[in-house]
Structures are given as structure tokens and as C-alpha cells.
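Encoded as C-alpha cells, the following chain is the form predicted on its own, with no partner shown.
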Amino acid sequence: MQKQVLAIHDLSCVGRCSLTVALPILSACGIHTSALPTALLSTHTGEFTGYTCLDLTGEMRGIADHLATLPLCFDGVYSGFLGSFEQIELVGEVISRYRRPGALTLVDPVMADHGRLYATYTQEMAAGMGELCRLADVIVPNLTEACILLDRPYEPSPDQKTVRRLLEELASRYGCGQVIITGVKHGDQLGAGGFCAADGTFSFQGAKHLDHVFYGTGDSFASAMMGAMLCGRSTGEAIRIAVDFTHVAMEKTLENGLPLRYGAAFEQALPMLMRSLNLLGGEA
């Protein structure tokens, strides 16, 4: 039986990222995936001046209700930016009215970034989106993220040993399972480490860095994570193809000459994607 999603993100009509990323990844993952859209966005606010953004707030409690009524049985609910702070206790009774045994609640705490919230959440929001990540099974911050959640100063390049210790209080804090601290730095390869609380494992998986600035590139790595553990694999696992799929999204886009701004290429990785969850032939 087909598996299915709720991801609630926000609608960028210009740049990959949120529901333009999620919604083709995870359906490439073989999952059927509703949305529940936070905020209506022309662009994306990198690299772009006078966009709009329509806090969709009014609206999601009555999608939501409505979706209610329809014989939809989730197997993960997936959230991402917020559009407002009382969004934040909204998500939250979605990820309680879905929650059973056997489903996946992903939270990516979208808030911040280069050490510095978003110009659109205050400390306030950043203290509920701490409540929602008690929620989930599994959070993916960055390392901007991780420290704001656990109310360190910003550390840009922590060492192994230090990235392991912000695993493991944000597990211990959040009652998270399952923990991964994207934008990672060791030795010449970026990527992200990742804690099991089960098994107390530690592991990081990286590719080799690219000195751009790539945009979406976290929705694409939280996606692929989320369409990976959906499809049976281990968080280590699921964490080692999310590295990739995002590594060669980002490979694509320079080889290309596409331009920055607009968001790694992403399309163009799908099918190694799709080949590393034996959804293609040949190898993956």
C-alpha cells in the first residue's frame, strides 16, 4: 500500500525550496504527499529584494479540519518554516490528531541560519518551535538551529567530538529519537552528523564542499531524509543518501552554469535518488 505524507512548509512561487522541493522528492520517494501550505511567498528571501508573503494562518486550521474528514491515514507528518507564532501550537495538534504506532514525525526547525534567526521570527517563536521538536520523532536542525535549541553561543566549525555532544543534549532535551545536525564541517567535506538515542550510535556522513552559496539545499537533505526512512532505510542510511542526493543536486547546478539563486538543481539528482531506494534500475 502506498505510503503517505502530510508536509506542512511554506510556498515559494520562484527558488527550490519548501513544498516546490518537498512535494517532488518525496514523490520521487514513491509516497503520495499532501501539503498544508504556512505562508505564500513571490521568492524565496535569499538574494531577493521586495517579495511578498501572505501569513497563511487564517487559512490552515480549516484545511486542516477539512483534511480531518477525509478517509487520509498519514504515515509522517513533515514540518518546516512557519509563517507565524501561532502557527506553531496549530502544527502541533496536526502531529497529534495523525500520530500512531508505526508513523514518522520529522521536524525541520526552520528558523535560522549563519549563526542569526530569519528577519521573520522573533525569540518568542524560536522557543515554541523548542516545543514542537518535543513532538517529533526526528529533528533536523542546522548548526544555527541546534545551538539557538539548546541556548549555546553559535559555533561555525565545532569539531566531531563537539557535534556529537550537541546530538546528544538535543535528544536528551527534546525526547528525540533520532537527531541530525545538518551544514557540518570535517576536514574538506560538508554534510551532517547524526544520533540514534535507541542504540547511542553516532555517525556523520559528508561529501566533498562546494564553496557556494546553494538555497533549499536543507528541504532537499530533510526531504530525502524523510523519503528515505519512509522507505525502510536505518538513519544512518537515510542520512548517507540524503548527503548525496543533495551533494549532486548542488554538482549539477554548477555544471549546468544555472544560476545560484534560484536553488540547487535538485531535478536533476532525482533519478539517483530513486536508484538508491531501488525505485529505478541500475546502480545505485
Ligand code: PXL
Given for the second form:
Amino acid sequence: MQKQVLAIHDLSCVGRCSLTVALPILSACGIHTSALPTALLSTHTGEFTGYTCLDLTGEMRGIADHLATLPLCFDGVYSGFLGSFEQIELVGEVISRYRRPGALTLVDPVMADHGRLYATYTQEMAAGMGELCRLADVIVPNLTEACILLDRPYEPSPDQKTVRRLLEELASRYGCGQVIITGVKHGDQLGAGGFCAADGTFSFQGAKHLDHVFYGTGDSFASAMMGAMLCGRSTGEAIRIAVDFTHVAMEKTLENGLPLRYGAAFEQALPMLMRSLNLLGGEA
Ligand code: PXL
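Starting from the form predicted on its own, produce the coordinates for the form predicted together with the ligand.
Time for the whole complex; same chain goes first.
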């Protein structure tokens, strides 16, 4: 049976992030993907000024109510960037409606990066994100978000021992089975640290650090993780696949001299993602 996912993110018209990243990546993983848009923006908020932002909280209620009348049985719900404090409760309700044994809830507590909250986020929203994390099987904060979720000052380059402590604290505070922190540096590598609460194991998967600011890479990573896990990969395997995929997307962006503000060119890494999931012929 084809897997089905509900992706709850904003739609940024230009600049690869959120839905314009999640939908193609999950589709490439063979997953039937439905969308619940949280906000409509002209661009992402990272490196543009003058962007428009329409909060879709009111519309989301109607969409969610209509979807509730359909015989939908999602294998996964995957949430990310939200448009307002008010919609956090609604997203929580939607997650709870479709949560069931065997389905995967992945919450990416998108709200900040490089030590700063995103322009459209408030402290109140940041606190509300923690409530969504409590509903998740898997959370994938970046380092900034991990520190916010733990009420700690931002640490840009924690050592591996500190990363482990952050992972464990997130798992115990929010009750998530799997915690992955992205944007972790280790020697000349950049990657993700993972913790599995069931067996208490830690892992780190990295790739050569490319010293540039890329947008939407957290979304590429989380979408590839979600896709790989729904294709039956273990969390450790999914982290490896998602790190490699995101790294190649960044490499291709640089190799082709593409403007970084429009996000990492993940399109060019989709074939390797599909090969790593045995969805294309040829070698992985
Ligand atoms: O990639 C996270 C993200 C999602 N959506 C919007 C953003 C950002 C990060 O800047 O601005 C609108």
C-alpha cells in the first residue's frame, strides 16, 4: 500500500523551503503527500525584506474540518513552520486526530536559526512549539531550536558530550522516542546527532562542512528523514540518508554557482535519494 503523509508547513512562493521542499521530496520517496498550509509568503523570511505573509489560521480550521469528513488514514504527519500562535493548538489537534500506532509523527519545531528567532516568530510561539514536540515520535530541531526548547543560552559549537546532553534532555522533557539535532559541527564535519530513547543509543552522522549559509536545508533534511523512515529505514539509516542528501544539495548549489538565497538545489540530489531508497535502478 502506498504510504500517505500530511505535511503541515507554510507555502513560500520563492526560496526553497517548507512545502516547496517537503512535497517534492516526499513524492520522490513514493509517498502520497497531502498539504495543510499554515501561511502563504512571497519568499522565505531568511534573506529577503519586503516579503508578504498571510497567516492561514482561519482557513486551516475549515480545511482540517473538511479533511476530517474524509476516510483518510495518514501513515505520517509532519509539521514545520507555523503562521501564528493560535494555530499551534489547531496543529496539535490535527496531529492528535491522525496519530495511531504504527504511524509516524515528526515535528520539526521550526522557529529559529543561528541563535535568533525567525522574523515572524514570537517568544509565545516558541513556547507553544514545545507543546507540539510533546505529541511527536520524532523531533528534529536545529541547535538554536534545541537550546530554546531547553531554555538554555544558544551554543553555536557544542562538543559531542554537550550534544548528547541536549539530546537526552529533549527526549526526557518532551517524551519523544527519537530526537535529532541538526547543524551540529564535529571536526571538519557538519551533521546531525541522534538519540533513541528506547535503547539509549546516540549517533552522529556528518559530511564535510561547507562554510556558507544555506536556507531550507533543515526542511530538506527533515523531509528526507520522514521519507526514509516511512520507506522502512531505521532512524540511524534515515539520518545518514538525510545528511548525504542535504550535503549533495548544498554541494550542487555551490558547484553550479546558484544564488544561495533561493535555498539549496535539492532537486539535483533527488536521484541519489531515490537510489538510496532503492526506488531507482542502479547503485546507491
Ligand atoms: O526553512 C525554515 C523556514 C520555513 N518557512 C519560512 C522561513 C524559514 C526560514 O527562514 O522563513 C517562511
